[in-house]
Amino acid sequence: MNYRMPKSFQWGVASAAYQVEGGWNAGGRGPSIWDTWCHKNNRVSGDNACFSYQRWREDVQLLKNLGVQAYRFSISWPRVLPTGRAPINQRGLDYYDRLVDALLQNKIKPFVTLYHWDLPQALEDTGGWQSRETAYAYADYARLMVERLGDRVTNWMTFNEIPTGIGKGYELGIYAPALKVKPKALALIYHHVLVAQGLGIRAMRAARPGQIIGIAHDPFTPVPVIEDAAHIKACAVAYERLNAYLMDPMFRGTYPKFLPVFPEVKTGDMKLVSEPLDFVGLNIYSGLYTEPGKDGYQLVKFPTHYPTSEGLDWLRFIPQALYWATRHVDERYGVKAIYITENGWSSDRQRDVADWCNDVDRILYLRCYLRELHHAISEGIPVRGYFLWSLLDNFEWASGYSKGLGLYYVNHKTGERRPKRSAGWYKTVVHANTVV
C-alpha cells in the first residue's frame, strides 16, 4: 500500500528549551524551577543537556541533513526574562534571534512553544501558578516574544502538555515544583493556566495580527480494543470523561457538569479561555484500550508482557493511537487543523552505544504509527503535520538522562552527537513524504 502524505505535509523534530540547552546560568538566564529542583534534590540536571545553547549550528545542520521543513522547539521563560518580567536579557533575546535566522537560511519553518515547564523560579516564589498574576506575567512574555520575533516567526504553541506539567508538578509532586495541593487549589491553578493562554493569544494578536497560535496538548487517548459501534461508542464517552476538564473550555468555553470540583471563575474568563485556536497539537505516544462498562466505557487492563519502550512503562505500542487521537479531537471539538507535535520511542541506557544507536525498533514504532495517521488523513482528518520527538536524547525530566528517544545519540559529557539508524530512515521518509 501506498502511504504518501499530502503534498502540503510539513515533517518536522521537536525539541524543548531545558532538556537541549543547557547554559543553564549562561549569558544572564535566571533560574526556573527545574534547576531549583534538580539542585535542591541533588538529582541530575538540565544544566548541560545537550550543550545546544553551544552547539545549536551543529543542530540546525542535523536538521537540514534530515531535511525537515519544520522544527519546533521552546523558548527558555528565565533565559529572556531571568525573573519572569522585565527586565528583559538581551542576550537570551540574541539567542533565539541567531536560531530563528539560521532555521530560516536553510529553509526550515519555526513552530516555537512559549512554555515547555520551565516556570522562572521568581515567579514560583510569588505563587507560581497558584496566582492569578503569573497569567499576567505570562501574556506580557507571550507579547514580547511576538514582538521580537513575529517577524520570521508565526507559528506559536502557548503551552506544551498541560495535563503533565500540571498534574506531576502541583498534584504528584514528582516533578518541578514538587508540590502535592489539594483539589479545589488544583482546580484553580488548571484555570490560572488556561486564563494565562487566553491573555497571551490576546497579547500576540494585538502585537502582530496574523500569528498562527496553538497548543501542544497531551490528551488521554481510548483506543476501541474491537472497532464494532459499542466499542466506538465506549471511547467516545471515555474521551470526554478523561478530558473535558480541560479541552472543553478550551474549545467550548465550558466546565463540564460532571467534574468533582470547579474553580472559583471570575466574569469574563470563559470567554477569555476559550480564545480561538488555529490549530491543535496533539503529543501521542501510546493509547487506552476501551470497551463498554457500567459507566458507559471500562478500560481494558494489560497483560503483563504487553510490548512496551525500555524503561518507561507508559509507552506502550499501540500504533492505532495516532488514528484514534486525531479522530477523537475531530469529532467533539470540530478544530481548523491538527499537528502530532510529539511522537517517539524510548530506548534504555543499559545499552551500548553500537546497539543503542542500531534502533530499528524505533522504526517499526514509527513506521506502524505514521500508517495510522496516514489513515487519519485518508479520511479527511486535518492532519498538516509531524513532529518527530526528538531530534537529540534530551534530559527527559525525571529519568534524566537514563532514556533516550532521539535520532541522534548524544554524549552528555562531550555534547558528540551521532546519528542513529531512525536517522537514515526518517531522512528517507521526509524526502519521499511517505512512510517506507
Given for the second form:
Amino acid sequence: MNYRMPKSFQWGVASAAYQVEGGWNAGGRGPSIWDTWCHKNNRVSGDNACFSYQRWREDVQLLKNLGVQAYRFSISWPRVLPTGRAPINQRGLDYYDRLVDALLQNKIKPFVTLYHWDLPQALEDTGGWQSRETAYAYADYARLMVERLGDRVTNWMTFNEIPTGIGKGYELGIYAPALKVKPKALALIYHHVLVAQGLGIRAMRAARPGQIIGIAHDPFTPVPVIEDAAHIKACAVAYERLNAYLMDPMFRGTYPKFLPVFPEVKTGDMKLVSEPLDFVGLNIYSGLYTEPGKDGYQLVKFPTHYPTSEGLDWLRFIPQALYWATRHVDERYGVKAIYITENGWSSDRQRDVADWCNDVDRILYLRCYLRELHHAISEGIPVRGYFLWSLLDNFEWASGYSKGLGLYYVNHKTGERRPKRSAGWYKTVVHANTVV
Ligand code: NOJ
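Rather than the form predicted on its own that you just supplied, could I have the structure of the form predicted together with 1-deoxynojirimycin?
Time for the whole complex; same chain goes first.
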C-alpha cells in the first residue's frame, strides 16, 4: 500500500507561545494567567520555557531542515498588549514581525493561533471569560493582529482547545486561572468564548478581507470498537452527546436541546457565534472506544495495560481516532476544509549514551495515525494538512518539563536543541509526501 498524500497537502509542526517562548517579562510583556499560576504554585514555571524568545532564528532553521511547509505558533496576547487592550507594545509585536518574516523567507507558511490559553492577567482581574467584556477585548486584539501582520499572515486560528483550556482552567481548577465555577457559570463562559470568536472573525474580516480563519478544536473522538453499522451509528450518537454543546452553536447556531443548563443568550448572539469558519483544525491525540448502549451508545473500558503515552494517561494509542475525528466532523457539520492542527506522543526524555534519543515509540504512533489520515483522505474527506505536536520538548502546562512531545530534545537549563530519531523520520515523510 502506498501512503502518498495529495500534492497540495501541507506538512507542518505546531507550538504555542507560553510553552516555548520564555522571556516572560522581557520587551515590555505583561503577565498572563499562566505566569500567575506558575509563580503561585512555585512548582513548574514557563519563565524560560524553550528560550524561543531568544532562539527563534534557530527554530526557523530547524523547521527549514525538516522541510515543513507550515508552522503553527501562537501569539502571546500579553506580549503584544500587556494589559489585554490597546496600545500595542511595539517591542512585543516586533518579535512576531521578525518571526513571520523569517518563516516566509524560508518558504514556511505561518499559521497563527490568537489564543492558546494565555489570557492577559489584567483581563482575568476584571472577570476573565466570566465577563462578556473579555470577548470585546479579544475582538480588538484579533483586529489589531490582522492589521499588523495580515499583510503576510493569511491563516489564523481563533482559539486553541476551548474545552481543555476552559474545562481544566475554570471547571476543574487544575490549569490557570484555577477556578471551579458552577455549571450555569461555566455555560456562560463557553458562550462568551464563542461570542469572542464571532466578534473576532467579523473584526478580522472587516480589517482585511480574504483572511483564512479557522479554529484548533479538540472534540472527543468516539471510535467504533467494532466497525459495523450498529457501532458506527452508536459512535455518531456519542459524538453528538459529547461535543454538540460547543460545536452545534459554532457550526449550526443552536444549542442542543439535551443540555442540562443553557447560557443566557442576547439577541443576535446565535448568528454571531456561528460566524462561518474557513476551516476546522482538529487537535487529535486519543479516542474513546464506543459501542451501542442504553443512551444510544456507551463507552468501552480500557484494560489497565492499554498502550498509553509515557506519563500522560489520557494519551492512548488509538490510530483510528485520526480517521474517525475527520469523518465525524465532516459528516455532522460538513466543513469546507480540515487541518490536523495537533497530533503527537510523549516519549521518554532520557537520551542514550550515543546522545541520540531513540523515540521509536513516537515513530510507531505517528506512522499508524498518519496512515489512518491517509485513509480519510482516500475517502474524500477534505483534510488539507497536518501539524505535528511539537517542534520542541516544551512546557507541558501542569506537567512542566517532564514530557517529551518534541521532535527535538531541549535542555531546559541551556536551551540547547538536539534532534531525536523521530525528527529524521518526519523529515523523510515530508520530503517524500508519503507516510513511510
Ligand atoms: C494540546 C494543547 O493544545 C497543547 O498545548 C499541549 O501541549 C498538547 N495538547 C499536549 O498535551
